[in-house]
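We begin with a single chain expressed as structure tokens, specifically the form predicted on its own.
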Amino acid sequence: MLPPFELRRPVSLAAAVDLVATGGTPYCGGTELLAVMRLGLASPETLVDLKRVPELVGITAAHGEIRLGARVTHREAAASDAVRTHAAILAAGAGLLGNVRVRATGTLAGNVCFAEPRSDILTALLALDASVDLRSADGARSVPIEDFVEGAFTTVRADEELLEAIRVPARSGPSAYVRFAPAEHPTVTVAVVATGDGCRVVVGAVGERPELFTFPGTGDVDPTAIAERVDITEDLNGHEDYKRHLTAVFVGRALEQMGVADA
């Protein structure tokens, strides 16, 4: 059972503000909130329902980026061409993430905001040097996903404010995504990113939240040392020496998709 709380449905951007500002809770899919509100985790006063927001849909591409509203599903980015064009492994991990229901109903700034730590969407997008645009009732800032998400379930997002807009830099070079998941979530997940002046390599769901690492180029990636520095949370997913092992694999793997190592 969900414990009792008022729905308000705002039908702007300024009023969706204005509710989070007095205490209420965003929500758009609710796939992840609903969850830990049934299970006694979370008992918000006031959900705020930004499905009638419209400054907060679509998805649009100018000026060297792909701009995301906070009401674009996991299945809408998945089948953007824009996405697909210049953020592929956005699209590849939104494709992957959760299950049909999830896909269609979540939002990829809802699992933002919620910082799984497996989380497909975390892994692509700081992989892709991608940042979130918040807004208060006193003004706005955009903050590098690098620095958005603190730790499991921890980001820097201020309870009074509300994330209105994913940003992704637009890329052409190469890029990779795999992941193993022998559940719904995955126990590794690992984006590689050819950049201009190098490349980026995320490895995300073995730990507390997604690392970064930046190489001058793709033959420089080493997947056994990554393996080595990366982080790792014991869990029911595998204990340490295993998931260094599957890191290790997949990155290896990451490489060969992209046609520059061998797996």
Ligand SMILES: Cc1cc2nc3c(=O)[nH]c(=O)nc-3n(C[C@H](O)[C@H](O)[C@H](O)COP(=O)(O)OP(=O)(O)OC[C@H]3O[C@@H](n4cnc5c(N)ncnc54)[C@H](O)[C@@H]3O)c2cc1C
Contents of the next structure:
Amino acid sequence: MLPPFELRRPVSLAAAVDLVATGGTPYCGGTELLAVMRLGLASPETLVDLKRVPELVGITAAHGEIRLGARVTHREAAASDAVRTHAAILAAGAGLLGNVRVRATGTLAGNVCFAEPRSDILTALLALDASVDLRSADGARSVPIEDFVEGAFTTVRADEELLEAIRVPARSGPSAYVRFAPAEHPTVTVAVVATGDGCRVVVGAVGERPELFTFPGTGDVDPTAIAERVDITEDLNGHEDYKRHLTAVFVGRALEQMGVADA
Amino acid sequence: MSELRVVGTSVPRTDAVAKVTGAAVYTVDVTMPDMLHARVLRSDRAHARIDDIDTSAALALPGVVAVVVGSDLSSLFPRFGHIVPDHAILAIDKVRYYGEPVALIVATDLMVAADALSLVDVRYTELPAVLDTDAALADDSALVHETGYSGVSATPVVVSEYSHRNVAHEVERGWGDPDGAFAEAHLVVETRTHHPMLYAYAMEPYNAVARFTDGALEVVSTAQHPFMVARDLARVFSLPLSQVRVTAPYVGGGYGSKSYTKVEPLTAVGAWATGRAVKLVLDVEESIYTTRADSADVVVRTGFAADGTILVRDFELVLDTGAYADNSPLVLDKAVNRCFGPYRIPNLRVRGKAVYTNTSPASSYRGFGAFQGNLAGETNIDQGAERLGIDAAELRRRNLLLRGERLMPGLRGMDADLVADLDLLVDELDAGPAPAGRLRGVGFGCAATDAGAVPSSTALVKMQSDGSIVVLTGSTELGQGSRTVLAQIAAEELGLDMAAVRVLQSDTATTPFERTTGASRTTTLTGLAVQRACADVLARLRTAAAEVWECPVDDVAVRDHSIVAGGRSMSYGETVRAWFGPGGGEVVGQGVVRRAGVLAELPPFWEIGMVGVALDIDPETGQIDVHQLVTVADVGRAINPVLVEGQDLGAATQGLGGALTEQLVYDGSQIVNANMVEYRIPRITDRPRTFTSIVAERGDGIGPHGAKGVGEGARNPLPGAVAAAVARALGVWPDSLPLNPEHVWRLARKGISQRSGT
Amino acid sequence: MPELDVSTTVNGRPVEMRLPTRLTLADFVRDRLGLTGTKVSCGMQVCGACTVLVDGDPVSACSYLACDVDGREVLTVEGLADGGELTPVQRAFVDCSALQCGFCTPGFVMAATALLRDEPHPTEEQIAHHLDGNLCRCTGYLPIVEAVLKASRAGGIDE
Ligand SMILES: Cc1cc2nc3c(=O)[nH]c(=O)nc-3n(C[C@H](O)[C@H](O)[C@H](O)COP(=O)(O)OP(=O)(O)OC[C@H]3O[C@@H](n4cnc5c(N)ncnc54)[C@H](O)[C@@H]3O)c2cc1C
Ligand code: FES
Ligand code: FES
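Could I have the structure of this protein in the form predicted in complex with the ligand, to go alongside the form predicted on its own above?
Zooming out: every chain and molecule, the one shown earlier first.
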């Protein structure tokens, strides 16, 4: 049973920002927020529904980057030609996570703001070196994903800030995304992106937040070294030694998927 | 036997259209006029004395009609339990597990009832808790129950004084000279296994609606066994059984977990306290805390002769029963009976204990007792085969009971060809090769369980004046298809189309008594009762026709689904009309099944479980894909082959879940995965890549047309089969479940280090 | 208790009601509209028993605000066989015996309906991926896969 709350439904970004500035809690797909409210872990007085804010829709590709508005759902992202072409691993993660209903209602913005430690989206976005645009009544700022997520369920977003859009540099180089999910949430996720000036490897789900490892080239990636260094949190998905082992296995499999020999 | 028209045919389920259109009504869809809604406040500690409950703030909330606590029930019999009436409806004086109902809030609206939960203030004094069986059996352990409970056991379980006061039930069984036989054995193999606690996850959670009308109690609930629930309720409210009516409409899955009394007393107490209809629907977390399957620690030793003949077996079983007995004494009895077979055992010793702990109550779950013990027993046989250097199927062939041989003195002889079933099974199994990077492991297992429960069934068949019939039975449609199968049996008997048969079930006031819907008994025993009721209808129609025609009854016969005498002939409907005249009427036949005649010997039949799996294991991750599943249904005769196959695939899939992923995990007083996000059951992506269902029809059952039951068989040997497949692929025997990826990876690593060590 | 005016279309029928903001879509269709075909089981978006379509998209009605269907169209299992004729998906579930207790069935039927709308001829893999968030404890799933394949051969979602 949900606790009682006011539901506000602004139809402009300015109105939404005002409502959030005065203590309203942003709400979009509700796939996380309603769940924590039902569990009694949160009881916000006012929800500010973002689903009618026109400024927050859509995926646009311009100036070498892809912009995903805060209302974009996983399903839209996975089906988007722009995302599939220029941020293929994000399309992969968005198309695999959760289930068909979560993908149809849940947003990437909500996923990022919730900062669930096992987020597929965060793994992909960190590997892609994405950033988020935040807006409050006082102004706007842009924060790289790397700095945005501080830890499990915590971000640098201030309560009165809205996430307006996610921006992802368009890339067409080799990349790979693999996940191991024998349970509801993945046990390990690995994204690898070869950029012009190196290789970004992100390991997610095993710890409090996805971790980035950079290498001069794909040939330099050392799965064992990553597995030794990555931070691990033990849970029902596995103990530390198992998760370290899986990290090495799936970094290797990601490299294999990219066609890197001797992974 | 003459040709069959309907029996043996996979006619479509009679409830399928209602279920695909959303028209089928389940308890959770039932409302009553002026109905109130209830929510349950539950204990947040494992073992604590209740010092005080302040309900005033909750009662002050507009819309709250009543807040009921244990001490309000002093004018009632405040407990239930069909074996031991130990189960407090609402905790009295102390709570015995985290999640135990402490207060019932009844309100005009579900939201109000939910909001009032946090307004009830309970003050506790913590007591030392026994959270596992070792702690419970320690010398100076805290007692879960300080007192014994009087009350008549409604099941054939003898409850008496036990070795420790936290023991809910204790059994010792055996014959021959086990110690002497062990001394003479060529090889003795010892196996220890741990079977975890499981949750059945019937998708419709426990729920009920109750009201009192004119002093009579009326309850609609998800009960598998409404007649047993009625008995518990009659005792609580001191009502004659005739004043208690329990009905079960469509039930969203049971698998044994909805056997016996669950939320009905709580709901009825709400109605009693308010004088209005009350509905109580649990959520999944509450359902998990209401009933789980017993965990089991088993030690088995088997003494073999050099040729593989079993000389002796010795089992020790300890079940974690939780805070209340529910059906666990019977689970233990069954575990004791079901762990050592289906083999010829000349010398046997089995000792079992069901132990009270401060955890959630355990009870039945599909094949109860069988799967817990079978894992140990079958793993032990497989290990014996390995050490003797005898093929595992061959070792079983040498020891499986032959037709007519007795597993246990006093029980019915084996009514199946186990060796033939095993041969059908192993011929199908695909040993390889595995896809690249995977290891293929093949495993199989056998079980024979004393199925059918205690035979007591009555069915009524009402022949209408237009020749159509209504079949009345107290057996519950849980999804297994009894509504369809019982209609088929009646249609066959009376030469009717399926459309002319209506089956109405599970209403203690209007349908005749049925002990239970469980132990795979319905087709066999209720089916027999329906068949006998049809015969009774025909006998009565003959008598009626004799009166109409004014001739001796002996001259009247039934031929080609008509009543005939001399040259005259009437249809069944015409006979009814002719006998009653223009006022109309119906002819009612009764069929009774009890422990007599062919059913004097127990069990009514042996339910055979023969399953095999071929698994593809990724040794790097421990992930298992089920390449192949093979089941053998030794059903005597399949009344509806598609439904038989459905039971086997469904039961085997639950077995795969139990073997591979499922486990309730206690951390301290609480279950950490009491939800369907973290309690992982099989999904569509986990389905076996190939499935072969072999149906062995030898007409050797005691039921209609030689039928025997199905439903649990394929569940029971599955965990052992999976364990064996994993062991053969990795070279290490698992001693516990589930075989989830991490567990399998550890076994794989151990296997590699063992091999490199030698 | 905060409430909002909601105007929606449910199974083609316009509905206008004032609803508590905290009311879920499942409780709205079940308790206020009497459409009890939609079931609630896990309550946590993992079982799919509560699947209904909102503007054609499958959602978990157990965890979806009723007020969010304001201005949108809702389709529940009762809205499929309008006039009594089963849809090909429903027909196939009957023919393939893709149900036992039936508690999961409305959710599966809705999810399969959404799938065939987007992808009229799915492969077995696509079916499994799409239905991975629908649990069935009775059948072991194989008949369900078969039913969806059969429905797609029979012409998908339309009558
Ligand atoms: C069953 C299930 C399985 C899942 N499996 C996975 C998985 O495997 N991998 C994975 O990555 N994810 C998974 N998820 C998480 C899913 O991706 C997220 O629930 C979803 O993306 C959140 O989006 P939302 O719009 O529903 O957020 P909401 O629930 O509406 O909001 C989530 C949080 O973000 C805040 N918020 C939302 N939008 C904004 C905004 N624009 N600005 C500021 N704050 C905002 C809210 O206040 C709230 O705190 C799963 C979820 C479920 C329910
Ligand atoms: S009840 Fe909504 S997904 Fe399970
Ligand atoms: S038919 Fe019972 S859960 Fe699917």
